[in-house]
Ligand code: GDD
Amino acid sequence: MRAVVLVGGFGTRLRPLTSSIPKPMLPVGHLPIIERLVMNLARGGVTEVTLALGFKPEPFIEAFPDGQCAGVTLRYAVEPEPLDTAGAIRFAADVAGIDDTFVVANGDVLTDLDVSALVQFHRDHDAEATIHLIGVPDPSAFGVVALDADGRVERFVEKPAPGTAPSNLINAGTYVLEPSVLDRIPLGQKVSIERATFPAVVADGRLFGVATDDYWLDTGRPELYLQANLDVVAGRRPHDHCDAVHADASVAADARLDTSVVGAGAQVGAGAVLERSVLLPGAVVAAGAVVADSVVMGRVGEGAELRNSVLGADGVVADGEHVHGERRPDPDAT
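Where the form is predicted on its own, the structure of this chain alone:
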């Protein structure tokens, strides 16, 4: 089984973290998001993945120089220009020579979905396309999917007003497609699979959906990216686990860590406190500093306090400074 993984986005919602690294290369529990995603695809029977690349392809190629990830063969399809989701899928599938049933996954989604079960459902229902669905408490901020009793998609409702949604099921970002779907996508054009391609398949009655209650998280916002890390270190994933502190990190003996992840090469000084936070590789938290509910790439000075914040690679909290609810450097600064 082959798959296309969409990793060409700009990751704007995660800035300033993504100012220096593409979103799917950000680590979750010491492994890049993309590696954890590919590991789950491999568990579902995928043996080859084509990365649909656009923004900063070099870090992916450098991270997997032998063309292997989690035992899966990697291919790279670098878009000459942004092609949106459907355009990127068509481009990558053409590069890989895909001519049989294949899987597509959004590169910023972490899930424990059984991909092989999704493929089997797709085949059992003679579907042209099948999408993974997940239930959410408030679907009003999403594209909501209405299914009939057989799992056939009847319609999509984009961001329905609260209380008017036909269901609480949303597109979870993993698909099984037949090659005929590619014929619906104009070559070399910017096309959305959600807004253009899927509605056309619905019109022919051949789009199906499968709702599950598996672990699922879109890592595209800082608070969700933080949650993804904490879920791994807290053992909330059946297949994915990690040690809280990387073997190459330096943590003072009297520092206190509470449900936090400390990446390779990170430093935590004497008496420092980390609560529900992530220190990315190379980050520094100096002596006596307190970091809570934050993601840190840069440096937190001695006796400083950082809460509910995101510190990019060039971000600095000065000695003794108290920072709450900020992103540094400011991603909106010109």
Second form
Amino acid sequence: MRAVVLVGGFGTRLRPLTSSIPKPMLPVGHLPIIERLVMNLARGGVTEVTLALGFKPEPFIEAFPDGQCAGVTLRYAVEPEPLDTAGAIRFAADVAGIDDTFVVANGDVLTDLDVSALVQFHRDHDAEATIHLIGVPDPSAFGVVALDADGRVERFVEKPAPGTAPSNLINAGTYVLEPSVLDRIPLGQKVSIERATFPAVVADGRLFGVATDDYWLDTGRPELYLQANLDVVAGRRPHDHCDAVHADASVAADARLDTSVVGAGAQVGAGAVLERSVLLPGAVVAAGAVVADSVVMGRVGEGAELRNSVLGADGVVADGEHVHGERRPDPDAT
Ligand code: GDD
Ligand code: MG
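Follow the form predicted on its own with the form predicted in complex with the ligand, if you could.
Everything in the complex follows now, all chains and molecules, and the chain you saw is the first one.
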């Protein structure tokens, strides 16, 4: 089975982390998000993945130089300009020569969904498109469906105004599509699968959905990206585990680590404290500093305190400084 994975977004909500690394290449439990995502597709029977890229493919090619990721063959489709979700799927499917039932995944979603079961449901219902659904308390930030008793989607609404969602079942970002879906997408144009293509398939009664209660998380916001890391280190995912401290990190013997991830090459000084935080490769937490509920790429100085914050590659907290609820460097500064 072949798959297209959408990785062309700008990762705006994860800035300043994504100022230096594209969102799908950010590590979750020491492995890039895209690798953990592809691992799950491979478990579900996917053997070839085409990455639908909106810009520079170099970081991906460097990370997977032999064109293999989690035992799956990788191809790259680089759009001349961002084509939005459906436009990107059409473009990538053309590059890969897809002409049979295929899988699509949003590149920022981590899930333990059994993809082979989704494919089986799709075939059993003679669907043109089948989407994975998850129930959430507040669906307004997602695509939301109304489903009938057979699993047929009666309505698909992308990001409904608060209070107007037809249900609590959201589009979880993994699809099984027939190639006929591609014929619905005009070539070389910006088209949204959520706003244009899915509603058209609904009108023909051929969009289905399967709700599961699998582990599922969209890593696209800092607190959720942090959560994705903590879930892996805390063993909350059946197939995915990681050590809290990477073998190439340097952590002082008297530093205290509580439910945190320390990436390759990161340094933690004497007496420093980490709580529910992630240090990305190259991060430095100097002696006596306290870091809580934060993601760090840059440097936290001696005796400093960083809470509920995101520190990008160029982010620095001075010795002794206390920082609460900040993004540094400020991505909105001009
Ligand atoms: N190649 C390419 N080109 N990829 C794109 C483009 C583009 O122009 N625009 C977005 N993407 C990719 C993003 O990189 C991401 O992996 C995926 O498409 C979805 O975009 P997001 O920006 O993350 O969308 P979202 O999280 O607001 O909403 C989507 O995901 C939700 C589930 O997490 C929608 O599919 C919702 O319906 C869904 O509920
Ligand atoms: Mg997203």
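A quick note: this is a predicted structure, and the numbers were derived from the prediction, not measured. Residue numbers count along the first chain shown, from 1. For the two forms, the rigid core is made up of the largest set of C-alpha atoms that agree within 1.5 Å on superposition.
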item	value
Rigid core superposition, P166 Cα moves 2 angstroms or more between these two forms	yes
Post core alignment: G143 C-alpha displaced by 2 Å or more between these two forms	yes
